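Only one chain is given next, in structure tokens, and it is the form predicted on its own.
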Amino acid sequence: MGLIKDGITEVIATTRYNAAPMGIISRDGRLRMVLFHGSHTEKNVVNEGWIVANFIFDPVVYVRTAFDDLPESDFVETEVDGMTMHRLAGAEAWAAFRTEIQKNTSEALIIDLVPLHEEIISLTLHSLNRGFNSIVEATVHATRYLREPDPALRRLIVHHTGLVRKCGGQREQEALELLEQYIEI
């Protein structure tokens, strides 16, 4: 299996009708994730014991899925070593893997995945754009901002949004407005 790479891959992780922007870890040939308590993601895995990485390069659905539930409708289900999963229908590839619970935290489950299944749908080049990973970057830091309103992740917010007016495209621009309805900037 070869979507995953070294270090912090962004993906859009799904579950039972749940998609969510989220890292996962590759360090020395384990891949990792960490699920806040309180998430519907967490519940979903801990129920599940599943989880899908969607590869989708649409800033919109970052953010979108960041702070918002997506249709039912936005979701295929597929089946995978004897589960039924739901991936994003809009992926241009995807990853299936099972679950496991390494530590539970006062704050967070931090879990293993073990790969079942991948599938790359359609193969197209993205050029590296600021904008793109400006908008990632400013909703993650808007998602903890949230959850705990520290001046150091609002000036990180700034700069990003800042950076997302420079050098984003028009649908990086239209993820920046849909962000700004989310969270005063």
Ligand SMILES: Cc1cc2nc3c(=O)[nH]c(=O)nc-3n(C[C@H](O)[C@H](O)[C@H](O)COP(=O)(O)O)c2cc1C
The other form holds:
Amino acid sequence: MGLIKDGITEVIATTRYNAAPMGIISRDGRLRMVLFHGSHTEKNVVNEGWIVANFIFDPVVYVRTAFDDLPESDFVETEVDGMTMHRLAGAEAWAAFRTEIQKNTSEALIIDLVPLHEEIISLTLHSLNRGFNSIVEATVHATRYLREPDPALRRLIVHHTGLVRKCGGQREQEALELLEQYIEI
Ligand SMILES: Cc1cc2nc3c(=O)[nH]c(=O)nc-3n(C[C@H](O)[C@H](O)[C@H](O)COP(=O)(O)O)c2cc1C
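Structure of the form predicted in complex with the ligand, please, following the form predicted on its own?
The next block holds the full complex; its first chain is the one shown before.
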């Protein structure tokens, strides 16, 4: 089991027919997630006790799943440790976890992840593109901005969307157009 690296790995987390960008925190050999209250991901984790980390490098998927749902046809059913899990058909790799609720604060549910299984489907070289990184950054700030319209967050979004325009390829530009449909900047 080595797909999740030390630090915070951003993935598309899937639960029952749901996908959302989420960070997996790996520190001192322990894996955790902080699920802010109110997401479908939180609700499904509480009800079912599992999550799948999907490794996917399509910027459009990051934007779409942050604000919207994917059709059920984008998911694949997989049996892991006696549980029927849903992962993304388009993922290059995936890792499945059992979840254990560690703490419930006023802001978020903190869960421990117990690794069960992981699989690499295709190995692709992803060259570094600041446009891709900035789409991820702009999207994460946009999800926060929608909850709390702080001008500092707006400045970060403007900065990162500028970088997407400058450095991104066609798919990053498409992701940016989609982002602009969800949030007025
Ligand atoms: C790169 C990225 C990382 C994110 N990480 C988290 C996270 O660790 N925890 C969280 O609660 N939300 C996180 N979010 C925000 C959720 O993706 C967002 O609230 C989403 O709407 C939840 O979707 P759901 O209701 O389908 O679960 C992140 C967003 C992005 C773009």
